[in-house]
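Take a look at this one chain, the form predicted alone, written out in C-alpha cells.
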Amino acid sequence: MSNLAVPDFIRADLDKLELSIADDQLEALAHYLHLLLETNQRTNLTAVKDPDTAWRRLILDSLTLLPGLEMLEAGNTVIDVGTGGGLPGIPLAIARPDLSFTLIDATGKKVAFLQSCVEALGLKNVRPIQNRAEVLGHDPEHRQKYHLATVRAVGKVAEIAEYCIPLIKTGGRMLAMKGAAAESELADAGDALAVLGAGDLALIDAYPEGFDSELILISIVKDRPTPREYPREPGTPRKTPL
C-alpha cells in the first residue's frame, strides 16, 4: 500500500493521548502521508519534509482534534477550511469514516492532489472542493450547513472566524489549530466573534504535559445565525479583519 511504515513512537503517542486508531486506519494514514510527501516534491503542500516530523506535526497534530469530534453523530458534516494538502481533514476522515467531510481550498493543484488521495485511499466520506470560504459562505448549499468547521494554519482568529462561522449550523462548532499566540488572538477577535454569532469559547491544550508541542485548539460554539452580510468579499477578511 505504501513504503512508509508506521513509527513505533506514533503508536506510543496515540496511547498516551488515549486515542484509539485501528491498524487499518494507521496503514491508511501511512499511505496518505506517503502520497503527501511524494507529491510535495513537485507541488508545495507542506514545509515539512522529514517523515518522522511529518508523522508528528501533520498526522498526530491532526488527530488531537478527535476528542472535539466525539459529540458528532454518524452522518454529521465537517468542513475543513483552507485544507491545503488535506490537514487536518484527511486524517480525521480516516479516523471517523462515519462522518462526511468537505475539504475546501482555493488552489487547483492542491484540490487535484486531494482528489487523487480520495481515489487512492477509497475515501467515500470525503469531498474536495476548489473554492474560497468567502464564496461558499453565501452559497445555500454550504451556508450554515455544517456541524463542525476545522481550520489549521490559515490566519489569525478574527480572520478564520469569518471564514468558518458562516458555514456552521447554529449549535455547531469551529475547531482551530493554533500556536502559542492563541490566547492573545482570541482576545483580539472578540468583536468579530460577537458579530458573527459566536457563543461559548474554550482554549484546549492539544497535548498533555510531556509532549514537545505548543499546539492549542480553540473551540468556538455558534449560538445564533450569522448576519447575511458575512462573510465579506474574498480577500477582505485578511486585509481588514473585523
The other form holds:
Amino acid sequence: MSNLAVPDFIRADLDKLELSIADDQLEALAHYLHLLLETNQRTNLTAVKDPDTAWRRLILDSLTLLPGLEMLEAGNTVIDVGTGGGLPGIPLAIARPDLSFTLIDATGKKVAFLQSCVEALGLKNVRPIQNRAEVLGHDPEHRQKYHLATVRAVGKVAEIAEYCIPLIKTGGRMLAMKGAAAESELADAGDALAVLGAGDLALIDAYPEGFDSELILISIVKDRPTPREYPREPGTPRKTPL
Ligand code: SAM
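Can you switch from the form predicted alone and show the form predicted together with S-adenosylmethionine (SAM) instead?
Let's see the whole complex now, leading with the same chain.
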C-alpha cells in the first residue's frame, strides 16, 4: 500500500473547524494512517478499516482537541494514556511539534508499532512507553509531571480520571474524548474527581452544528495535588471505580 492521499473532505472539514494544518503535516498524517491501517491487517490496533472512516473518526476526531492545546507553550508536556495505535497522541504530536508527547499503553505490540512510527515519521517529540497508568502514576519521573493528559476509548470517566489525574501537574488538565454518555459518566464520577484533585469541569461539543458526530470533549482541570494512595493497584480502577 502506498501512502494514502489526503481526501478533499478532510481539507474542507479542517477549514470548517478553523484548524490550520500545514501541507507537510497533512502528508505526515497520511503516512501515519497508512502505517496504522497496514499494520492493522496483522496486529489489532483499531476497529476502523476503511480509509475515509479512519480519516474522519481517527484523524479528524483527534485534531478536534487542538483548540484545547492552544494555551500550552513550547516545551510543555502531554501524556496520552491508553494510546493504543497512537490516538489521539500521534495526530496531535504531528500538529504540535513544539510540545513533548509521552504515549503510554499497557500492550507491548502496540508500543512496538508506535516506536516504528516514531522512526518512520521522524517524530522527535514523541516518546512511547509500555506500562500501565497505575504504575507510572507512582513513578517520580511521571507523577504530577504533565501539563495535559489526553485519553480516548479507555474507560468510563471515574476509571480514566484515576489513570490521568495523578500524572497531571496542579493547574494542568485532562481532556477526554467521549460519546453521548459523557454527561452521565461525569455525574457518576463526582466522588472520584473530588478525591483525585479535580477542579473546574467542562463539556465541549467537538464539532459545530452540521457535522455528523457525537464527539464530546470533557475538560477537567486539576487544582490540587492527588493524595499519595492514588492511583490504586493495577486493575483496581477498572474493577472498583472510585
Ligand atoms: N486510545 C486508543 C484509540 O482511541 O484508538 C486506544 C483505545 S483501546 C480501546 C484501549 C487501550 O488502552 C488499549 O490499547 C489498552 O492496552 C490500553 N489500556 C487500558 N488500560 C490501561 C492502563 N491501565 N494503562 C495503560 N494502558 C491501558
